[in-house]
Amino acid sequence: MPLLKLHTSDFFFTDNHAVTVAERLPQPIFPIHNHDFYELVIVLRGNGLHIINDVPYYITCGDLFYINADDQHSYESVDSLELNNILYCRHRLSLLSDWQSLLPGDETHQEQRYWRLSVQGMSEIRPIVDALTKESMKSDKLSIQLSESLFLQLALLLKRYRHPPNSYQLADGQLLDLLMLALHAGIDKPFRLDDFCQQHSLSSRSIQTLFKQHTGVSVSHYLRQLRLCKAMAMLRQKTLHIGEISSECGFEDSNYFSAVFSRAMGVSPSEYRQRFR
């Protein structure tokens, strides 16, 4: 399939104009495809697969990523997915600040541009985000300028609100906050609710009926579609042992793995390792 190229021109309200927002709710699978513009990715609730320049992203509530305009992504195994996608060009945007602290672009390694929002950044964020919206689908220079106001201060709330998905940097963090540092920390090795629950004097029941809410899926389900994104993400890049892959992704069976893969992208770990050789 062609690689889809998206405009400027099909996005933004004028010429003038830096920065606007695309909501998608829902949004649907969509081929691969890169812009000409950068763009902030912001998952308000739902999950799916993102792939981004032959990296899988399993992503739901909270996940926020920084892409360039030479990306190449694509959404795959959508439910209930819905994002805010605020469009930005970099060369137009006026306000004098650090923007490159603000927004790592293409100076910064894929894997820097992918974060986590804490449950307040996101309330945080949502009216401004929202009064960008507004302002973005005008076009005299006072709502152009405010645009671009509330974006720096977007930008700003994201930079204090995001944290590496697997980084415990929120020591006092709100509690599914620290579940999600939890199952991105302990992909490749074994992760017992229980013990979560017992260290932080939690309901497993509560937990669990929260982050449903919040992703869509279970505790169980989150955890094994990270585990199977390493593994694909390994299997694409890596000449590993597919025993070695099952291992650092937290099987500790390979023919679990094979079988738990099998299922889930109906070919076996070594017929998706084909496909990209």
Contents of the next structure:
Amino acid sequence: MPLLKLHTSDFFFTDNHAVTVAERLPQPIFPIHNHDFYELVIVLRGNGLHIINDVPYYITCGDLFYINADDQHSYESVDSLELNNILYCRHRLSLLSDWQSLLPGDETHQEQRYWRLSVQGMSEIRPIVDALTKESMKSDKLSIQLSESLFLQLALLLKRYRHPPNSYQLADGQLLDLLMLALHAGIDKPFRLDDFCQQHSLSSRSIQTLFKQHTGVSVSHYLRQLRLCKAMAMLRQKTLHIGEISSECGFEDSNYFSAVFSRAMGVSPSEYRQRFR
Ligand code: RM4
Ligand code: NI
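Hand over the structure of the form predicted together with beta-L-rhamnopyranose (RM4); the form predicted alone is what we had up.
Below is the entire complex, every chain and molecule, led by the chain shown above.
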């Protein structure tokens, strides 16, 4: 099957628009494709599996991706997944700014194009995305310039509020941020929610409810999917033993890892690895 390619002319209102917003409320399953434009993906809620250039990411609220035109990506097994895609054409940006450093692109490794946004960051960017959505639906010159200036604000705010998935200095104690960070940073160790709650004097039941509201899944399910995604990415590097992968991904032993992996993927870890030989 030829690769699906999405074209600027099908998504942007005029040839002068550098930016447009594609709300996906929800994002349905979407096949592998690339584009002749770039996109920012901001995940609002729900969960799903986002595959970028064969690397799987289990995504949920607060995830941010900078997608290049040439990236091949798809959405699989979505569950009430909601996102905002901000589509842009680099060569149409006309405001003088350091776009190169604001919008990590082709020269930036994929790992550095995946970030997380804090609860605070998500709420600060919300009004800008809303304004941009409205502005970019107009076609006069002034509106097009305004859209681009809103896009610049958005790019700046994203740079201010984004943080690598596994490290972050929490300025305020948003519980969801705290838990997300603990999950992402502790992937290689066993995680016990009870210990986490005790450490932070939290009620386990209410944090679980909060988590489920935002992500659509339980803490343990989310963590298992993160671990499986990391394992899938590691299995593609043929130098590592299954046992090493299993412990780096926080599984207590490699038999248990193989069982969980096979149940989720329908193939064993080594069969999965064969696919990339
Ligand atoms: C799709 C999906 C794609 C995006 C297009 C514009 O629903 O989110 O990734 O490129 O919209
Ligand atoms: Ni896309």
